[in-house]
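Consider the single chain below, provided in structure tokens and representing the form predicted alone.
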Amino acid sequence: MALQDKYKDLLDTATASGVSDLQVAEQDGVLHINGTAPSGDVKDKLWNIYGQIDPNFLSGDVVMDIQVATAVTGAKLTVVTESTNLNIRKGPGTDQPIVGKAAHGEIVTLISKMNEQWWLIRTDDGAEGYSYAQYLQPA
């Protein structure tokens, strides 16, 4: 099965949800999906569909790099790790690559809540991704 066929629902949803600058390319058995989502909810929806197709994100045949379009004026959160930095990940899960870090005590912006465990956040430096909600509290 071609990867674009396997992930057709994901690609169709990205298009229908208004993901701009959508780029889809298959290289070395991996489907690369890049673009800009109009909101955190759209980004969360895409990750949910990806999770339905590949429940544990284990196949390794997709690299999804979807950013959220505009600076969000969402709730401010404080990183409450014990002493270390908070990992910011490309997707919701510890198996996802780390795309940034937020320091203990740093204030970040909530973009959306994927679920009760994983929240989409953005640092003042522009690092955007999912972090474990247990280490975030209202500022």
Second form
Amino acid sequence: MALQDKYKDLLDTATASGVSDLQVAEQDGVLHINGTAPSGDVKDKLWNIYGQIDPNFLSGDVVMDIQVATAVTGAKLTVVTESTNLNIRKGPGTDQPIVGKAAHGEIVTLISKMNEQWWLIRTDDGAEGYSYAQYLQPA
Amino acid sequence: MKLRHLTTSIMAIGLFFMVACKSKPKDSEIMTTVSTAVQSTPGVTANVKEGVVTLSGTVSTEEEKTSAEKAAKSVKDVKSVVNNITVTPPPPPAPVAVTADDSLKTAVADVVKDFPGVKVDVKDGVLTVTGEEKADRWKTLKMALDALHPKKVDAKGLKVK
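Structure of the form predicted together with the partner chain, given the form predicted alone:
Let's see the whole complex now, leading with the same chain.
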């Protein structure tokens, strides 16, 4: 329960911001927080609060997975690589051949989610394949 | 004289039966009312015998047990309530599902390939992060690692620039 107190601000904000399917469970000294945020902004806000309570996320007492509800089939996604192109691959895995690239900041369309890490996307040029979800954010 | 005795006896027996008969439908009436009264507490059933209500079933809190008893007591003609409800607290929440090491290793390899200065070890569901990285890049990495549902992300050995 002590961890829930430490991260009370975070949990309260998650509830107040309309995070659905919010699950909070403490196990082996780690607070696991899962839920679906109504927007990418809410996800960012929660990560910022987490970063305020635990600067640089170094305590290792939280594992937080906040999905964004707007990342659904047909949704437009922005490529959020640091500066480089995003690889689009034939299959879900970095060992898969590259079939296309999407530029930093380009808008692509989400076709389906293979899993939480690999999403099938299509660029406006028609290139279709799997990219790493970490570099895609609902536009 | 004999006839008078007989008449009295018949009347007495008749009266006894009237009372006896009358008390029987009463239980079923009480039963109906009590059942409605305890309906607000799911999992509780009531039985009535000669005005004595016996409550049974399973609830998750002591409050529900007490409130069901109160509800039953408040019903007209109930003489007493035997509260046989058992309180069973709800089971603790399901343990957090931690991804198996094999799946974690594959997924971690995909994630860290874009973070050349960082090494992530996987053991028993715990991700141990070492090396050095810029604060905003580490945040991106931490988000990606957390999304893999590990048991823990230990970054004590990471130097954040």
